[in-house]
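We begin with a single chain expressed as structure tokens, specifically the form predicted on its own.
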Amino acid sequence: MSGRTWVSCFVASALLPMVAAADPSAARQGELIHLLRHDCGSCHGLTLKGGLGPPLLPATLDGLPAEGLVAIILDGVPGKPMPPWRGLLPEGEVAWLVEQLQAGAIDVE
């Protein structure tokens, strides 16, 4: 990501209130992980090690504010291929996905 994108991430995190990552039901968690692997994986790589988009691995997400990552997913990145998911995914589900990604809790191998 460019410096501008990281700045946007941090600015968004300052403006976005802390989002509680409520655990979706087990069935919904499975659907979200499927979406992550297939829809997000089409750009971020099927193993999330990067592709058109950057890697979504715990090491690359370490130190980034969860709120900023949630904002990027919900609102996309203007001028980049990252689309907005707002209106398709609720904020709480996006927060849960970010929490899982940062913790390395999603097995994509």
Given for the second form:
Amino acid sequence: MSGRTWVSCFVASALLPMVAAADPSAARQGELIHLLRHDCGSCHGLTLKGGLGPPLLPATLDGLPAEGLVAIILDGVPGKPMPPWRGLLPEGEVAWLVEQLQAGAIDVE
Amino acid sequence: MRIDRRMLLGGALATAFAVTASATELRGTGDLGLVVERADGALLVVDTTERRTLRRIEGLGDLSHASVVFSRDARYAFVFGRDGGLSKVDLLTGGITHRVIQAGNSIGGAISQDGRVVAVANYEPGGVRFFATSDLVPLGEIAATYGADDARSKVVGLEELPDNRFVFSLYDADEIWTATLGEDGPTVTARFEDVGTLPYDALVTPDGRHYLAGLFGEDGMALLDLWDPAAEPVRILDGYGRGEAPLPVYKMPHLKGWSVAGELVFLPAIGRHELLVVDKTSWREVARVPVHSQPVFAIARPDGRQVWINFAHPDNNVVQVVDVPSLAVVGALDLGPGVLHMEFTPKGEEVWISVRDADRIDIIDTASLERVTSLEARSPSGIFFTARAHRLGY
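Okay, that is the form predicted on its own; can I get the form predicted in complex with the partner chain now?
Next comes the full complex, this chain leading.
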């Protein structure tokens, strides 16, 4: 990563109010969003509106407990194409992704 | 012909120029193709002889998982978008001649044997919709209903067949259906139940005789002999995993375009890092080729001498080449993360490979495995050449 990117990441995270200690770094957040769109998106749609897997939009995830969604992502759904991501994604990053998904904080367009 | 977008957008004068230009500068379409720039909803029209991009077409909506079929005159492409969009694109002018949003969520489609009808497989609402290739006027729908409450299943593995028929699978219902389209619209001609758990995609052999559906929920595939009107789907490759737990699948294999190379068919073992090699007359497994990771596409060079494979996340930087006579992996290329698709030139001397995260199309010589050149493309995914126009199941 170039020095300039580091600086802008630093500035970006410094400007974010109330960043929880466990939140991924700004650079890592960008990578996670890329993974969400492209690698989750191959089954859930690039815009998360659904494909072979269900939509991952706030309206469809509303009312589902965050811990349950984190568990599905970490352990997958046995017998269904939803794969386990444990080993590829640490739990803290998955929790952050679920938070973003439920809040509709990801610009998918 | 050189018409840039400024000219096309520039109104009457530009149109007049375009007409003159296309009338004076005749060219064929047999060496043209399309590259999907999926994040931008755009297409590149490419020339495989000149190895260059001719023009960019924008405004095609959500092209994640987009696929393309060609009119039989190989001038027009029908583009199936994830968002249910169906667009007819003119490769020679770069224009979108017709576009409909025909469903909420769709997965791909097929063009009839006679070239008059394009059929789209939909997830939402689950079923198949048919359109005239001339102007995309709707010709009817088959709702993929199943069970006591007539729920609608996602449709996958839609393929055209000889005698102007179609065949497809119902992901949620574990069924395979065949259909025809007559004067009064589409009719279902056969419905096969309990074909196996979670059919996720399918292929038809180049002769149109066999339909092979991949099953996510079990070690095996469903095979239907379409030349035998009394045939039922049979299970082949039963228990190919030999009872071992499958590895997780981070990207579903695509079966359309999977390889039939001479008498051999190369199939993905779901959740395993191997290709299953099946004899096309007995439909028995004759060999297994251990490969780098979980295969997504395995595509035969048009002469059937080689099979090229790409892989699921997190190993999608690698492409491997299998030599068909020896069934050995004879080459591997590390092209960078996000290798999504491969397409051979019509007679296979080169293969074009999309490398999504490098914003690049690599053109590789299939004899030397050396890179010939690269083209820029933004987040490229599918590559489709017009040679598909005259092949069944493409």
